[in-house]
Amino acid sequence: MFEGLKLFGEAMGTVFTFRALFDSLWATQLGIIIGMLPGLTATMGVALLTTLTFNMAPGNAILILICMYIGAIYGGSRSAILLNIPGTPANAATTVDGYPLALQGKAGKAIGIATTGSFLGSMIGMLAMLVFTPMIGTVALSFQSYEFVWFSIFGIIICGNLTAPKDPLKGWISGFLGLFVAMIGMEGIHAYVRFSFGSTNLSGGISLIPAMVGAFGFAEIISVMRVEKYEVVKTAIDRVIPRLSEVFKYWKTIIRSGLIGTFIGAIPGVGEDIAAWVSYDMAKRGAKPEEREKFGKGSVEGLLASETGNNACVPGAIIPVLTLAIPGSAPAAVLLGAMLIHGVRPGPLIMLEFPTFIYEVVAMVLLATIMMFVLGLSMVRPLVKVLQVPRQKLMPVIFILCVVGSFALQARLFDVGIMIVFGALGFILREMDYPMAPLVLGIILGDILDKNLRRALILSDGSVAPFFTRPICVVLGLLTLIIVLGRAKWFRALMAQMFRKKAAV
């Protein structure tokens, strides 16, 4: 524990320089502003300022790129409380409090409140990511090739099932088609060339990035140029910070919210948005009867809950990427790309190769925290016009940026190709309500599910027996079975009838 603290003081040492402060002021600020802005989402700004930070140190690109994560979660929450539209999915519960606030005079009382709970939820999913990333990592150094197949059959599972509630079975395909995306190009252990169809450009597999820029950015595009103008909420900015006690009234509120973002960022594939809504139920369900009437109306603490909560889940979205090398939601995942493209290998040995990244990491954390905090409160009044930008005059060169970063990575037109094919599919798939998140994490864990799962069978002369006896292994597939079973009709009834007799007893 001292240890941990020693090196996360020569971090801050490390990390806290001009450069840096420089990096993360204008970097936050972008994102606030992609955040704010309906239909760019967190993901696609990580996406496009990957492609600029290529050519940067990796300290300095890997900044950036948290910094611009950060804002543009807590960004969204301007246009879910002025337009009642959320900016990025993860703001969608703040809507649910934060907009009728704005129509009752409040909308600078909402702002400060949502930026507040954001900085808190922030600073919780932090410290959480500084006390058990190392832990973790030291676990999962015992993880082999057999737990990490179940690993990647989990998360793709558990992601279907919280992305589409629904109907899990569309989260399900939509993740499964991530993998089988993965299989295209050459095999990782002997890279024999699979699914090529004699393309030369195919051999080479799907790039994650143009892939992701698509999926969610193109296909953003051409959603959001199918919905009118909207129009800001005509209400005076008042005060902006918020008084101590209108926040700490509600400590419990921001702890379990904060701690309920951290756990769920962790869950490979889920997200803010999960994290938002599952924060803000859970604060309704314990408030008291006069307080749970407020919500939906105007809630102070339902605001607070949501913004908590999703902001913590960034910290927590990012601990197995260090750790396991596995995303915790969709920007994750290409900041997880982002890590690779810069040469740092996440994963269990990054304990032993980058001892000190980890802490590095969240001194990073910190300081886009901190930023947030300071141009959330100080930059209400000029950013509420950028809402009023023409849509029909930003999409354009939203498109144009799509573009560039597809085709920077490689210089390849082949690469924006894939953007356009994914971006279009995204589009389709999103209106037959299939979610995007677990395809993102297929495309990504196809590759570690592949490599592990020969590698194991060759570990065990071709026996499947060892998937199924180690410890690990027994956890994950039970925990994956039970998920499964859970959405079935018969499986529920037979445990409702299960639990009715033992009552009855």
The other form holds:
Amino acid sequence: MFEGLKLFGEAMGTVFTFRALFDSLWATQLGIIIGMLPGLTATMGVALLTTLTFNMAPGNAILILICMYIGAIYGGSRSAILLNIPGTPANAATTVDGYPLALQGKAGKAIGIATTGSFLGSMIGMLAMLVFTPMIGTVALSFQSYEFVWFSIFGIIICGNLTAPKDPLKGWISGFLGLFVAMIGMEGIHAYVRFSFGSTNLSGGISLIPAMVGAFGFAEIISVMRVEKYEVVKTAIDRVIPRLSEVFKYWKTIIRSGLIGTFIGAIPGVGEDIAAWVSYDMAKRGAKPEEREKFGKGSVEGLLASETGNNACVPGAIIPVLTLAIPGSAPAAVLLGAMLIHGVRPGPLIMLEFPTFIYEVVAMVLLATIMMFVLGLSMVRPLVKVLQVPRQKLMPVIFILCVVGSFALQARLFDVGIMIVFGALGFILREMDYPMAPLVLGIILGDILDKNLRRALILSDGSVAPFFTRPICVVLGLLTLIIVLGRAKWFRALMAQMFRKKAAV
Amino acid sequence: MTERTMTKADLVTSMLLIVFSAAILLMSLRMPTMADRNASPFSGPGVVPAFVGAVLFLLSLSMLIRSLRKGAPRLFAEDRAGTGTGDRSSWVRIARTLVLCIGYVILLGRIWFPLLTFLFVFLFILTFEYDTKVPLTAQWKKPLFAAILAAVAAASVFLVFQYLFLVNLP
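Can you give me the structure for the form predicted together with the partner chain, which would complement the form predicted on its own we have just seen?
The next block holds the full complex; its first chain is the one shown before.
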């Protein structure tokens, strides 16, 4: 425990330099602006910055990406409050109470509450990261191929289930399509080229970053351009800095939302949007009756819950990135990709190979959170002007950034093509209610599944028994089975019947 | 999308996915097992894609069955009789965006990057802002501002990425 604190203190010394302060300042501000603009998501922001910072030293680049991530998830609350359009999907729950507050002329107060909520949520997540990452890292050392196979399957299934609650079948299809995308190109054991149809470009595989820039950038540009226009709420922004009593009155909600957000963040692929909704829903259930009345009509508690939840999710999503190399959310997936580009190999061995890196990342999260809080409470009025830039002027510039971003990494036009294809595909899939997060998770987990399933089968000489006898495998397998069966009507009817019988006995 | 169109879309996509996943499965089964090189047959490159293809096949099959149960073919027959009215203007906007963006990507590498970028931004803004029904004299400011913005965007993207971020440009 104290060893951890000592390492964290040392990491703060390494991370907190003048250069880092400067980098985190601009990156967080840029993140807030990207988050604010509807159509520009945190995932896209992190993906674009990954390609632009890959010539920098790893420490600087990863700090910039974390600042972008935290800034964007917070920044989305601005447009949610002022436009009733979530700036990023993570802020959808913020619109429910943020926009009514703005309509009541309390836009400044709402922004202040959202900022404080995001700050506290991020801090709770950071503390959880500090405590749990080394613990999970140590446990993860005992994981073998069998466990990783189950982790990949469980990740896809739970991510599909939670990101497409209306129709999990589409979530799962999206996830398995992602797994297939990862199969394209040369595989790692025999160097056999799969599904390339003779194309040299395809035999190198499909790179994650161009695919992400397409699915989250270009697809968004198309969906933003299709609608006529949106209106900015004309409201005077009053006092932004909230009164302490106003926030700490809801300390129970803050802690609950922080923990829920972190926990949901740590589940593979399930990101900030789900975290915000779940924490909003829990806050509504736990609220006093007179407060519950206000939910949906401008409740401070509701706003606080959703913003605390989504920002707590960010550090939560980084925990499995560091310990298992499995991303907790879509932006975290890009972050994972960026770490690999910079030569840091996250995963179970991280505690042995880069023991100080975990604490450095925690220190980076702390720096980004502080920056977000300071920037969030200052410069509110000039930034609102950014929301008034017409889309037809902004989107072509964003598209150019998408093109440059996907080209920059490997300097080949093929990657730009990948970006376009994934953008169009992402747009069509999203129109038909297929969530994008499982697809992205699939692209990352595909490699893990590919290597570990075959390794496991070689070890067991073809026997599948170890997949069902090792303790962690049994737990993961049962969880996967319950999630899948839980969606089948006959299973639910059977369960209901069983419980009724028990109750009768 | 309404539930009605979604059911129809699900029928079509599930059929496409069934063909797609069956193709994945077949191609994976045809991959070498590497047993002739004394490697374990379980290490063959086709093992995992076959698994992915099989699961995808089952998932798409259950979607097909579901959309058939919801009566998707009947919906198709009904709608063929009536006229399908969609939101035309939004499709026009999507088509314009796609044409501009894909055109830009196709010309990439053939035309000097800053010039192409200038043209792209200029045309993009005009396509969505310029009203062909109004004479040019009444809206001469629009092309002018579009040109200025396009020039600034092209120049700054070029300079910032080339010299500040040291990134390769197409």
